[in-house]
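First comes one chain, alone, set out as structure tokens in the form predicted on its own.
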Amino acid sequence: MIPKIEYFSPVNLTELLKLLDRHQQAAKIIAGGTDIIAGFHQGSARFKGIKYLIDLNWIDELKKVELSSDGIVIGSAASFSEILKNELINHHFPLLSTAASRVGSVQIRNRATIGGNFVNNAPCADSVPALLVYDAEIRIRSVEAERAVSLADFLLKPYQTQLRSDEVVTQIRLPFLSENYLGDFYKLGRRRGVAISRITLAVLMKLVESKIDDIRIASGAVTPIGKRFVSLEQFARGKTVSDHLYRELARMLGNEILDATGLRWSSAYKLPVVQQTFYQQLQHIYQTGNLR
């Protein structure tokens, strides 16, 4: 049951930040609301002596998605649904676009927003390992101040972030890459649609003369937030490209998503199915040639 709540609705952002600064540990962001709702009606200890909702919905300042001299900017409450809609991210980060297309359904798309997708840092959330790979940086606003984080450095663990009480992310900013970077993006969920991940793979990859000259991994849901695997990468570039270093790299990879969750009851099945999904990644990257 929802507690009783007073709902705030600001129309600019200066109005926005007053009202978190005023409220702090007793207000709480509502973007979309697929989370936050479904955190109250299952009566979540996060979501335990709220007063105040503060909604974004009539900010547009946080729904744009723009041009920048070096990227692209999108506003925190854009929905999945509008990141699908707009070209700019379907041409330049068509693996945010892959990821966008698979959370839940079309109304869950509607509403759910990309901020709030990695704001709440829910283990399986769809976005994040493609935001990563893009090495995604947001951008944060409170009363007195406003800094810049990477992704990476924001997600602390899960449900947990670097976000204050009297903060809100307001963009995510994406650097264009450079040419002849090829990618892919794969989730696996329980069935076709409406899924909560399972295992959520992104991969980019650029390749000069059958070398790897760069690579990007990042993956959901099996590692407690969202990771890149930096160790990873590092031992990638350089190496030219074939079947043995696509197994090498599978193998490698349990070893890292092992380590970082230590060994489950799930780990069994969970594992293997990473390894073989990332080693078919890799050859399907290669083989077509193709920016997804």
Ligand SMILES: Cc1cc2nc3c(=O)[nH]c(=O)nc-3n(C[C@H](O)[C@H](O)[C@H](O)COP(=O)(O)OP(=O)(O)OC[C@H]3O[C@@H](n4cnc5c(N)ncnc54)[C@H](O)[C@@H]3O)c2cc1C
Second form
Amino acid sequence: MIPKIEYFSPVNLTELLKLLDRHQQAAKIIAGGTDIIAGFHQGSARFKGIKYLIDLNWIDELKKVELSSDGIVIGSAASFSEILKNELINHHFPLLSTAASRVGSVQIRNRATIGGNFVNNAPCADSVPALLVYDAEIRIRSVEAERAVSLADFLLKPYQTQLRSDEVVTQIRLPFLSENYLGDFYKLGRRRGVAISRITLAVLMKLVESKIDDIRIASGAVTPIGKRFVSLEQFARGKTVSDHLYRELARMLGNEILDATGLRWSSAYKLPVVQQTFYQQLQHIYQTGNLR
Amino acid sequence: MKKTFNLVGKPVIRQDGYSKVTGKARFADDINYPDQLFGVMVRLPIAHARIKKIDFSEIENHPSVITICTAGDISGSNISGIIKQDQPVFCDQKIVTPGDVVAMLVGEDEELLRQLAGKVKYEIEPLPALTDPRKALDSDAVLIHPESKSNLIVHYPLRKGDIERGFSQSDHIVEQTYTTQLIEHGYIEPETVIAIPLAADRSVKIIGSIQNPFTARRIVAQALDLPLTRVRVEQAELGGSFGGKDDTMDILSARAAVAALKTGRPVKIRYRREESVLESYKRHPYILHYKVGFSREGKIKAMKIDILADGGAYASMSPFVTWRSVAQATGPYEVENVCTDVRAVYTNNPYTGAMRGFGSPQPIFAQESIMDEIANQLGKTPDEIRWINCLHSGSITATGQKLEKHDVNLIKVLDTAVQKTNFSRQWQACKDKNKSILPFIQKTHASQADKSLLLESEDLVAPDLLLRKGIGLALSYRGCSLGAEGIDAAAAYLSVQPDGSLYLVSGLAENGQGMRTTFSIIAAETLGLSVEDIHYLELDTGIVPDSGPTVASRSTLMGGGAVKIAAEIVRDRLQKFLCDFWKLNKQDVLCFEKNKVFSESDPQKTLRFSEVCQLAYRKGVCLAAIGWYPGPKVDWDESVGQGAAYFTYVYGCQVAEVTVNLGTGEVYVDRVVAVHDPGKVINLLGAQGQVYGGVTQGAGYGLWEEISSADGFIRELNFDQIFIPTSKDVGEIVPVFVEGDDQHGPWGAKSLGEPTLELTAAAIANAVRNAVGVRFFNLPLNLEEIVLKRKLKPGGLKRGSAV
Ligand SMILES: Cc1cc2nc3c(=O)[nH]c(=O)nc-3n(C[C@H](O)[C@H](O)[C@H](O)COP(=O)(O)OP(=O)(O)OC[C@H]3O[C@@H](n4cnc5c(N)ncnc54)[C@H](O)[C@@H]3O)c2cc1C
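What I would like now is the form predicted together with this ligand, since the data block earlier showed the form predicted on its own; can you produce it?
Below is the whole assembly, all chains and molecules, this chain first.
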């Protein structure tokens, strides 16, 4: 049920920050509303006690996607449809485009924003693994200050982040990669459309003469929140690629996920399948030479 | 009868299409009255309990609560039920499933009432919840409805020939158990009804998303203790039903009507998705045990079938659903010796009733799977084994009925499907490729709940080995209309106006199947008009005779038959009138075509249809008629399940081509070729639409959809967890119609709606078997089923995202 709420539509950041500052916990930012509204109807605890909704959609600067000197800057209120259409993102950060293309349906993508996706921080948030392998940094503003934090640090627990009640996420910054990265984003849902992820995997890999110079591996939906597998990445760096190595990495990923997640009702399915799909993905990246 | 048609068999765009896609159609919740109230349900969070006390003291004086309706407000019978009377409108003795309603709060502020509903206090005596239908008949099982002395809702035996002799004559015997799941209809529009009191004579008008207005009328009249005429039910534009807007809507209508008469104001009830899924009935889960004996040549000698259906908390349609199962359980095969037992039992699970397919998708899944297993065992192809056993003209069915007086097109649909898909070659090729079972699948299939979760590096399979193609077919025959379930007749009212336009309405309901367009085509064809000349009226129980329920794929056959008769009555009157007018011979034949009427022998004699009507009207000719189409007699001996179960049958064969990803368990439906004999196609677009929808729905049943419950409580209450297929999930669907002659129905048109759905899951399951080399016995063939050969369910009920 949608509670009785007061709704604000600030047209610039200053106005927004003032409203947040004034109302603190009683206020909630609304971007696309695709998590909040569904959450109201489900009676989610995290959307209880809200008296004010503050809409981001009227603040143009939060919707922009721009080049910066060392990468691109995505406004937190950019919708997945906008991300999908954006040439810059498509060219430099294709795994994010792929992830965006797999979110919900056309209607959902038209409303759902990238900021809403990771601030909500569901285990199955599709943008998160892609953003993590690109080492996304986010900018957060309050009336007093602006801060920058890596996405990996920002995400704390399922449905919990570092965000304070007087703050808004304004930007996502993705630094350019050096050339020669290969990569892939994979999503498994129960259906092909409008599907909550059962497994997501994002992988970036840079090979120098068949040796892994850099590798970044992140997952969603199989761990409590989207995460990078740092020790696995370290293990792989410097090794020569081979079928044997891929098998070994896939085997190890299963162990890491089991360690991170513990046994769940779904483990019997998800663990072998994530191992198999990760193996498949590494083979696929190597064979097709998929750029980034 | 050879006849060329002007409209019949051509593609006609449905009359309600435009208003629906532009949002102009008015559904029940679009209808509002200025002084209307809302009714909000009170439920208790338990699956099984005796009610000791319900205490409204905390809310009854709340200014927003105008009244509270309970069993005490029911002046007639509080116990309803279409077949067996066992379902209270408001529960006052027991709760038997979590969807049960003990009271309804009535007031203006619907949201507030929903909050207040949680403040009702109660004292209950919890009873053990019976959720496993296999334990329902144990001697120590708790009784769901103690007054019926047993949890058995119904038992149908069928005995034909000598089953023991049949098995002793068999060279081989296979014995397998299959299960099918509970599923939700998934109509897009949730239940909505509004009851308007007509103060003058204590009568009530009901408008709602109601599948069967006449049944709703009966249940309301019974609850209010009113004559049928005091309850008038009008059907609003309906947003999907698939069999699902019957019992639930009847009871909701009764609740709304009780409140409307109590308050003297219109009362609306509208469900949210969760409430709809919680309270409405579903498709029966079945446990099906098949034992089949056959010769080394592949001829089936004996079939012993044991079926257990979970009826859930109320009988609802279980007696009819399972009756169709017992009649059709062997599938469309000649079997000399059959011994079938079908039982439906009460449990505390959500109750089950009518859903498109109605007792056929379950046995078809089992019977068609086992046919393929027999083929595999004998080294034959699936089509070969069916050819050997297939029913043909003059065959005797399992119920002892001789198939005659219509084209028994079973072999023809099979042949057509096999040829169109190059079936045997493809099947053999996939089978040869898929001989080796992957170590990965072997390992995951053997895994147990908490062991062998992780793979070793050598278990991983090269990507190119993971995608497997398969092809499978399924074959069925289906008895048309109600059969020995009940009295079978339908009416249509047609009234031609002096300008030649006409009103048409039948006693059957438009539930989205395109019936109004089909009936308009029939009337237009008969009178030589165009579809636009016909204005189809809203169904209202006050203006047309009760024509039984709109179920069993019977609209075109029965209602269409009635429309044709009504149109013929008017045409005959006009013909007689014109013969006099033109001074023709009585034997002279007049042609009704292209909005004109003319004499075949003397083409000078031609008038526009509108002119004829104008003339006839002035001369006092009655231009309105009721067509009445009674079904032929059927007969049935319930003690042995023998008799002419249905007066005619339709035949269908579907071939599914799939790709299975063995690494993830995904099954992609590449293509379904659906060959059906519906008798005669009336509206080609409508018929194709039935196939597209039926196949998609059938694929959902085969692969994704499932409602599970924990202690009787449903886990999947909304579409984030109920996976009905999207347009991305099913590939190409190819409808093919093989028409057959029949003396019944308009120009021999029979049934199509349910046949299109009943085969798909079975065809897909056989295709998966062909692709993987492993038989799966339990629907749905979802990700876990393919990878692990078992289902996985979370322990509790909590939705992750509700944190
Ligand atoms: C039918 C359906 C299908 C879906 N499918 C998918 C899917 O496939 N994959 C997927 O990942 N998700 C899916 N979702 C979930 C949802 O659409 C996404 O998580 C979406 O990105 C949320 O964005 P939003 O703008 O709608 O967030 P909102 O609902 O507006 O907000 C979500 C949360 O983020 C906060 N917030 C939003 N923007 C900011 C900001 N700039 N700064 C600070 N806080 C902010 C809000 O206060 C709120 O707590 C689906 C949802 C639905 C209803």
